[in-house]
Structure formats: C-alpha cells, structure tokens
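One chain comes next, on its own, written out as structure tokens in the form predicted alone.
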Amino acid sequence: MTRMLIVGGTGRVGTAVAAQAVERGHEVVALSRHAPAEGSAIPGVRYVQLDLLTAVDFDEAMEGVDVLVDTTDGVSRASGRVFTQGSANLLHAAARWGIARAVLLSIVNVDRCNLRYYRTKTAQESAYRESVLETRIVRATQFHDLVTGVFRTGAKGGIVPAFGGVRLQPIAIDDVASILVDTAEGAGRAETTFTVGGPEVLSFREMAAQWKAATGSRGLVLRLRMPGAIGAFWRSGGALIPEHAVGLITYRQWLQARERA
C-alpha cells in the first residue's frame, strides 16, 4: 500500500484521483487551500488545508508520503504564481521529507501555446523536471467538462458556440484520473512525459450537436471564430494527439451518463 499526496485534492481531477486511489487500497492525503464542498468528502481520505504560496510547514501533509500527485489547476493570475512559486515551495518541502516520486498533470503541447496560462504550466513542468524527485508528467487533452462549459455559458444567451476550424480530442476526467493513479503506482519509465488523449477527434459543431441532443437545449448553433492565442493554437491542431487516444469514454457517453445522474 502506498501513501499518496494529492495536491489540489478537492478540485475536479484531484477528487477523482483520490477516489480511485482509495478504491485501489492506497492511503490518500488530499492537500488544498479549500476544504471539500459539503457532501463531497471521500471516505478514507485525510484532508489538509494549506496554501502553497504562504505555507511554511508541510509536516501534516507530507509525513509518510511515498508519491506526490499534483493536479493543481486554475486560470486566474494567482494560479500562475501557484504553478511557479507554489510548486517550488511544494517540491522543496517534498525533497526535505524524502518523497521519492512525483506525478504532474499538464496539457498536451503546453509549450507550443503563448497563452499566459500555458506559459505558467510550462514553467511548472520545468520546476518538476529540475527537482530531485523522480518525476513523470502526464499531458492530457481538454476535458469534456471544458467543452460543456463553453456550450452551457453560450446557451444562456441563446447561442451554442461552434468555433470554426477547431477540432478537439476531449477526454473524461475519470480516464485521466485512472492514468494518474497508474503512473503514481510506477507505470511507465521515470523522468518521462506521457501524452494522453480522448478516444475521438470531433469538431466543435459535432460536439455542439451532441450537447444539444443530450440536454434538449434550444440554443442556436452558431459558427464563431475563437480569438487570441488559444484560438490559433486549437486551429493549428495543437490540442490533438490522435496517436495517443487512450481515453475510453466518448463525449456522447459522458453526456448521457451526466444527464442520467
């Protein structure tokens, strides 16, 4: 049995990783700035509240930990500091405690996009590679949740955005969580970056049609141009990795399961 420290352990991915790790019989400590939302705490998980930017004492979180799994996320400017300064604080503490291995969740082709969020995630990858911990990085394609959030937000104004020239390879968080736990258990070579994608490549229009069918939305599917660095990156195919389509749950299957829940 391994003791895993899940950083960002109350977020969407962190919660899924913690649940799967407990199910496999591991001890789990979930580290986050926030306590789990009411009713979302996972039995068997020990929760520790701590801010990576200001923490000076990691003892409660790191005692007896064998492997660290970093699922930190966020798009605010403060998140950028978490990926850089916060990661440095975390890794220094992990080294002092003798934690041998680390797994970091990142984004497919993160170093090919000039978006600020991607730049700070790239810096986070570098911090892990330069640390003394045996590090494995898992780069994943966009989550089903991200695409759905775009549609849901637009539909509030009567429009379901279908960004022209953009194809994505969305992956389910549960699939990514399974891969992260496998990696934390030692799957794959050390000091390696793994790239994982969803089971199919879809245009935004195809995903919009599937979302409308699943939700019954009456929003008008409208072709739009995705602006900025992320739009250029997605149109270039930077978010695609079809040769590593390891995810099992399609977008349609995920939508159907979500609507039934």
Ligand SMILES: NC(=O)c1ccc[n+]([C@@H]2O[C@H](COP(=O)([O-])OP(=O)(O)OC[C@H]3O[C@@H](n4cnc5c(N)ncnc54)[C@H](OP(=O)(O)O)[C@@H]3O)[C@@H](O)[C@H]2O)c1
Second form
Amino acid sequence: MTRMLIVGGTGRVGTAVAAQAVERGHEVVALSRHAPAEGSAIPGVRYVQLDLLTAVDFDEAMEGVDVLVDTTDGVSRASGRVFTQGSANLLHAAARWGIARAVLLSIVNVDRCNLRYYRTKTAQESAYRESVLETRIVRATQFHDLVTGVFRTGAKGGIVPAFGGVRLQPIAIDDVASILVDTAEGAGRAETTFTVGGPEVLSFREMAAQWKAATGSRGLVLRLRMPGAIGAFWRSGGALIPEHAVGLITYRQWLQARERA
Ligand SMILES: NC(=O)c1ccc[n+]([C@@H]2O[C@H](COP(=O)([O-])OP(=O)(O)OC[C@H]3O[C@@H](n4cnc5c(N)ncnc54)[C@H](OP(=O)(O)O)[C@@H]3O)[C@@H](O)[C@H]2O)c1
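With the form predicted alone done, generate the form predicted together with this ligand in the same format.
Okay, now the whole complex, with that chain kicking things off.
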C-alpha cells in the first residue's frame, strides 16, 4: 500500500484518480481549497482543504506521503497561477517532507501551442522537471468531457459547432485516471514524459453527429472556424498521437454510458 496525495483531488480527474487508488488498496489524501461537493466524496479518502497559493504549511496533507499526483487546474489568468506559484509552493513543501515521487497530469504537445493556458502548463512541467522529486509527466489528449462541453454550450443557442479541419483523439477521464494511478504505483521509467491518447481520431463533425445521436439534441451542426492559437494548433494535428492510442473507452461508448446513467 502506498500513501498517495491527490492534489486537486475534488476535481473531475482528481475524483476519478482518488476512487481508483482507493479501489486498488492505497491510502489517499485529497487536497483542494474546498471540501468535495455534497454526495461526491469518495469513501475512504481523507480530504484536506488548502490553497496552494497561500498555504503556509502542508503538514496535514503531506505527512507520510510516498507519491503526489497533481491534477489541479486553473483556467483564468488569476487562477492559472496555481500552475506556477502553486506548483512551486507544493514542490518546495513536498521536498521538505521527503516525498520521493511526483506524477503530473499535462496535455499532449502542450509546449507547441502559444495559448496562455498552455504556456502556464508548460511552465508547470518545467517546475516539476527541475524539482528534486522523481517525476513522471503524463500528457493526455482532450477529454470526452471537453468536447461535450463545447457541444452542450453551443446547443443552448441552437448550434452544435463542428470546427472545420479539426480532428481530435478524445480520451475518457476514467482511462486517464487509471494511467495516473499506474504511474503513481511506479509504472514506466522515472523522469519520463508519457503521452496518452484516446482510442480513435475523430473529426469535430463526427463527434458532433455522435453527440446529437446520443442526446437527441436538435441543434444544427454548423461548420465554424475555431479562432486563435488553439484553433491553429488543433488544425495542425498537434493534439493527435495515434501511435499512443492507449485509452479504451471510445467517445460513442462514453456517451452511451452517460445516457444510460
Ligand atoms: N480538459 C481536458 O481535455 C484536458 C486534457 C488533458 C489534460 N488536462 C488537465 O487535466 C487537469 C485537471 O482537469 P480537471 O478537469 O479535473 O480540473 P477541475 O475539475 O477543474 O479540478 C481542479 C482541481 O484543482 C483544485 N484547485 C484549483 N485551484 C487550487 C488551488 N489554488 N489550491 C488547491 N487546489 C486547487 C480544485 O479544487 P478547488 O477549486 O476546491 O480548489 C479541483 O479539485 C488540468 O491540469 C488540465 O490541464 C485536461
């Protein structure tokens, strides 16, 4: 049994990692600013509330921890500091507590896109590589949830966006969580960056059609041009890693399972 600290352990990925780690018999501490939402706490997990940006000590979270798994997120300019200042604080404390190993969740080819969010994630990767902890970085492709969020938001205005020229390789969070727990258990070589992708490459139009079929949405599938750095990155194929299609759950299977739930 390993004691794992899941940083961001109440988030979408963090919750799935915590659940799988408990299931495999590990002792799990989950760190976040807020307690888990009602009904979403995983039995057996010890939840600790700390802000990575302001915490003065991490004693409650770090005592006896063997490995930390970082699944935090910060989308806005202000919250993005969790990737820079937050990671620096976390890694400094982890080194002081003698935590031997770290696993960081990142994004495939994150250093090849000039989006501000990607630049701060790249800085976070650097902080981990430069830390004294034995670090493994798991770079994943886009989650099924991300794609679905785009369709759901568009459909509120009657449109299901199909971004022209964009193909993605979406992956299920449960697949990512399983790989993160394997990695926290020591799978793969130390100081390595792994890339993990979903089982198939799909165009946005194909994903839109699958989403409409699964949800019964009447939204109009509309070809749009995705603007900005992320549009250029996605159109270039930078988000694809077909040679590492390790995820098992296809987008269609994931949608069907959600509709049944
Ligand atoms: N979406 C994708 O397609 C995709 C693809 C590849 C990789 N990723 C990566 O996956 C990671 C996790 O994403 P997610 O969707 O699981 O995020 P999420 O659901 O927003 O969860 C983020 C977690 O971080 C915690 N957190 C945020 N700021 C914090 C702070 N200052 N101190 C302590 N805890 C803090 C949050 O809890 P509190 O708010 O309570 O603090 C929450 O537990 C991100 O790093 C993202 O880059 C995402």
